[in-house]
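One chain comes next, on its own, written out as structure tokens in the form predicted alone.
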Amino acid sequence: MEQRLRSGLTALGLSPEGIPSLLRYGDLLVETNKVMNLTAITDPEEIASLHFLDSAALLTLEDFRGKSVIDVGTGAGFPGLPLRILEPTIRLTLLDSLGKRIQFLETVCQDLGLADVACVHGRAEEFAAEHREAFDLVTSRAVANLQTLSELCLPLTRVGGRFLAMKAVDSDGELASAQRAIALLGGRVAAVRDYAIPGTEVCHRLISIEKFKKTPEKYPRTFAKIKKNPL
């Protein structure tokens, strides 16, 4: 794993200083995954590529320095925690609806000495009620479609900030279907960038949505309404 990380970070033009922390994070992920379903990816080399380097690639596509960042539906911490390890100036919040995942992330942060990372157990549509338009950058690698993610994430994004959605390269149809929702929520697509994960043949996509006006107060709706009647 170490060599894969070193060569991958070098290819991305990123500092290798975070490698010891990423290695420890990987160890904790593999060990905890034996008793808790955190990831289907358990091979250390694949963890390095498909979790850590995939997350790290965002640092080459967007300026995270000194930004307040919330990772919505963070799961086992991706992409948020690798971003914070590699760019320590990030003010990070990790948000997930499953308490056991948040407990795992709290353990990782404590082990790595990341006392300034907020690990929050909650739903995005409820969290937005008290943290509306509070973050410079909102990231998500969640499996929900972009219409749903936009209603969950854009209300958390400050005007002038960006919602960064990690998607597959074949997401053109999904993006087209989400255009109305993005506009209603105060956003517009700023960039669509496809990128390769170093050392692999895997390509992913980052959809960068700029928040140019406030989201109407009625959004986000309850998740039941979001699911039943997508924007």
Given for the second form:
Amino acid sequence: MEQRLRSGLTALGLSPEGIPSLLRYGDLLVETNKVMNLTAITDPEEIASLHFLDSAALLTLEDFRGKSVIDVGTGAGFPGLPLRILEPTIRLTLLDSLGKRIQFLETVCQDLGLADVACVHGRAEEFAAEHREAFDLVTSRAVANLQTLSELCLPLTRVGGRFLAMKAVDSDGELASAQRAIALLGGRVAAVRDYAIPGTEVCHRLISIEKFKKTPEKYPRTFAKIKKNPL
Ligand code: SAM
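Cool, the form predicted alone is there; where's the form predicted in complex with S-adenosylmethionine (SAM)?
Whole complex next, starting from this chain.
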């Protein structure tokens, strides 16, 4: 794993300083995954590529320095925690609706000495009530389709900030179906960029949505309503 991380971070033009923390995080992930469902990816080389380097690639596409960031539906911490390890000036909140995953992340943060990372057990649509438009950047990977995800994430994004959705390269149709929701929620697509995970054949996409005006107060609705009547 170490060699793959080293060459991958070099290819991305990122500092190798975070490697010891990523290795320890990887060990904790593999060990804990034996007793708790955290990830379907269990091979350390694949964890390095498909979790750590996939997350790290975002640092080459957006400026995260000094920003407040919330990772919605973070699961075992992706992409949020590798971003914070590699860019220590990020003020990070990790949010997930599954308490066990948040407990795991608390253990990892304690182990790595990341006392300033907030690990929050909650649903994005409820968390928005008290943290409305509070974050410079909102990240999310593999949580919901973009139409639904926009209602979870854009209310948390401050005006002038960005919602960064990690998607597959064949997400053109998904993006087209979400355009109305994005506009209603005060967003507009600023960039759609495909990137390669170094050392692999895998290509992913980052959809950057700029928040240019406030989200109407009636959003987000309850999850039942979001599901029943997507915007
Ligand atoms: N982002 C991680 C990744 O890419 O490895 C985890 C992806 S996992 C497939 C989806 C995660 O989103 C789950 O851990 C689930 O509990 C969480 N989730 C789903 N809906 C959510 C919501 N409304 N608010 C917060 N978390 C949510």
